[in-house]
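Just the one chain here, laid out as structure tokens, in the form predicted alone.
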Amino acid sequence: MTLVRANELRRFNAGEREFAFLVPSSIVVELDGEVRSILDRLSDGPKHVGELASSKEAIEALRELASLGAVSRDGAPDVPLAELASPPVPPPLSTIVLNVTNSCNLSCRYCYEYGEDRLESPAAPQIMDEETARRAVDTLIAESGHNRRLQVTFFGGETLLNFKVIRPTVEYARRRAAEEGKFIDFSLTTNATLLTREISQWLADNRIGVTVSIDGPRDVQDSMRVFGRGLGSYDVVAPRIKELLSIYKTRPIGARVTLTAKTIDVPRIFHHLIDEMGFYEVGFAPVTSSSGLDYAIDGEGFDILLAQFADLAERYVDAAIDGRYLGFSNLSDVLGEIHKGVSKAYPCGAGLGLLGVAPGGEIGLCHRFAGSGDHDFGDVHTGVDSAKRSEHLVKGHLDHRTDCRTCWVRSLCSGGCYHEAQVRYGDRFRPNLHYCDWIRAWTSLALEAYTRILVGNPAFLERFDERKVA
């Protein structure tokens, strides 16, 4: 007779009920009735069939759990992750990243570009020139395949500093994109310094999505964010943004903070910039560097901010049952990959449907490895290397990274930054091991908001059928 057994799932409770999370599916599954009882029996070994299923209500729950890759037949392989079937070709381009300049009118110390947590000795300032955005604009095209809707993000640097250039490239991409029967959006982040009433006119007239860099309040964004001698930006950026949100009402523009272990305070960062300046959302994302740095996240600094991210994620919850948005991204991303039931191979788009381009042209796996010498992937004169780009989707593929592959959290996961493991470890297939533990707790703590929404008001839930997941 035919054994079955439980395949891998984490059991956990909100409120009074029960749910599972199916790891290699990221599938969230409430247990109640004859699943429940099918999954108790299964906790301690594979079962027959006829032990499992004795009535028609039984029998049709042990065919939902083994449709949802719950449950299989004992001895067949592990259900793999959905897109581990096939990484050695490349796939189609959607997002290609521009460095538009290298150079910035910050001195943030932990800068990567310029910090002490670079990849190579500084560059010289260099400015990408039309010709070369054109060019990758049209590399974006080449490679996208099939892909109809793509991405054009301008980074920087300062992104502003190469406005001149950002005008004309987003004229010319709308014109080659039609005649190729394709659309593509565009994004760009800043530092706020250069924003002008006119630049700000002109992002909302073309709906380009803005992503500014800002730390918080004035002591907070002081602390780090300053011009080359010192002196705080706050000041500066502050009135220009007011002006920026005042202008434009028709896209959401969002706050990217960088956390230092000299910064975390998360709830007066988050109150001043939705309460204070009026930002739809906030990310937060603690500062990629070497360990030993004084302002590096370590140990004591982890624990404290999930503390932080707690309690923000039940305002949210709270909110989100009431029928409100309250802008914490970091929760609404992962909240949309487990509505989605996203099941990732690769830690990221880096590479994958993603590449960056530094401002001399060449191609790098994102806008933070792109002209950084070996990590090169082509130029925008002479094509994308996919040699080099088949070469890290093998390398970089989850079934590699040995110490991910037994991790519950793997298929959200995948390993985590490519950047930031090349930082700390000098190689960015290596997982980022130093806050593995912080990361399978903030998943549990997504996971158990998740239900709570999913029986407070599920329509809340319907929002992220449309999100977009990296």
Contents of the next structure:
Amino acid sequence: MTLVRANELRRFNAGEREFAFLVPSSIVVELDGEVRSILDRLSDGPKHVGELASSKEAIEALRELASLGAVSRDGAPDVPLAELASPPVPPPLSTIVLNVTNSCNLSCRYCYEYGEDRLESPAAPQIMDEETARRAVDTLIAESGHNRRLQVTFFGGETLLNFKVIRPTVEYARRRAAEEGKFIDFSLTTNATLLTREISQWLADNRIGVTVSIDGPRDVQDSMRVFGRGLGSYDVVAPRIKELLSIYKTRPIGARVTLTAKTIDVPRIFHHLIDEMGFYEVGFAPVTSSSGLDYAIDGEGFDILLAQFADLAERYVDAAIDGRYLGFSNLSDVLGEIHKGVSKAYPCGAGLGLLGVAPGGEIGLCHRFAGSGDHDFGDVHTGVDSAKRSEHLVKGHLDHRTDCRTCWVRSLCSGGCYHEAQVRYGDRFRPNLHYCDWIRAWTSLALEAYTRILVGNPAFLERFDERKVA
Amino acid sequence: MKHLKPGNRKAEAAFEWLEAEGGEVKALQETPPHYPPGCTTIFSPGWEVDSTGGTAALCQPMERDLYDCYKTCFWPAQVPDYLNNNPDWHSGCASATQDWRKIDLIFP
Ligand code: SF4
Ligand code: SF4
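Can I get the form predicted in complex with its partner chain as well, since the one above is the form predicted alone?
Below, the chain from earlier opens the complete complex, with every other chain and molecule after it.
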């Protein structure tokens, strides 16, 4: 007689109701009593069909579970993701990130470009010229295949140090895209030190998506984000950010915070940036570093971070049930992925639809690689190296990450950031194992938040139909 | 679906697909199962050999499979077709497992 086993899934409650997240499909389903009792009985190992389901209803429920792959005949082979995916022909590009300069007027102590963790040392200051930027845009369009909506992101160094190239590049890219029947969206990241009224107005007039790198209130910002001589930058950036936010109201502007061991205070930073400064969203990222540096976040630091994220998630859910949006973008990003049911074979778009371009035109996996001297994907003057892209897609595939094979969050995490792994382990294909427990705990938390919103105010989730996911 | 409710877009898509398809298709899922008489749809390994290099451990004798493809469930890509072009191909072969050597190659 047939033995049935439960496949990988995570069950969690939202009030009286129970849900399951299925791995690796990322399907979320609500379970009724019949299904729950079947899954309960399967929790300690495979069972015979007869033991699991005697009534007609129960058999029906078992069939439904089987049709979604939540249970299967014991011994049935798992289908690895790679066998479902088509072979890695590099997909058309949708995004190019231009490191318009590798220079910066700040000397943030943790910076991968200038700090202790840069991949290659020391970089001569470089600035992208107009011709190279135009070539990069041409490369994007040439490699974009059937993609009609493209993205150009300006990055640095401090992007605004090279504003004189950004401006004509936007005009050029618009014209070229129009000729090809495509549309390009632009964005940039800045430390805000060089924002002027004219620049803010230009950003608004051109609907450039803006992310500001800022770490929080004065004491937090000034502990790491300093000028060359160690002077804090808060008093320089705060008025400029306020001016930007007052001029530019047609597109949400987000802040990106780098958290270090010395500055883990999510609630205070969040309050300052959202309520006092007026940002729409705040995203937090733990600093990338090799371990052992005094600002690196370690085991205990991750626990603190998780507890703080949990509190903020709690507030997010309450607001969402009320129909209000709390701009905690880390949670929004995961909720967006859960809502769509994203199941990824690669952690991010790097090498997939996205490539980074260094100031001299060399192409790297993403902006962080291209910015740090590691470019092996060609050059905007000679073209993208497709063979290298394919090779990356083979090696980076989730199925080749043995450590991730049994991890229940693999369809969302897929091994984590390549750059982080490169800095930490000297190998970009190593899963970021120092993060795993944290990522699993955080994903659980997000799944709970998701279902509580699903129960409390399902209409709120519709906003994620639009939100871009990696 | 009665016992499961979709909780995200992926689930909605899967439910829709399952409804449209009338469920996932699995070989021999009908009850009682309909066993086709020996062609590859029941995973008969066809022309292969088993791990010892012979045919004994296959779920069907290769000879029978060969013959079945020709006669009962016409499989033109693999064997001469009985229906139109080679109705006499099997004429020397009274019993597939015994006389299969009498079945010759076809040279187009
Ligand atoms: S959490 Fe760790 S094991 Fe799981 S997919 Fe991510 S890197 Fe791999
Ligand atoms: S997640 Fe890491 S590898 Fe991917 S684009 Fe971002 S920095 Fe680059």
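Positions refer to the first chain, counted from 1. Basically, rigid core = biggest C-alpha set you can superpose within 1.5 Å across the two forms. Please read all numbers here as calculations on a predicted model, not as lab measurements.
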Q) With the core lined up, does the C-alpha of residue 269 move 2 Å or more between the two forms? A) no
Discussion item. Quick check on residue 40: with the core superposed, does its CA move 2 angstroms or more between the two forms?
Written reply: yes
Threshold 2 Å Cα movement between the two forms for residue 71, core superposed
yes
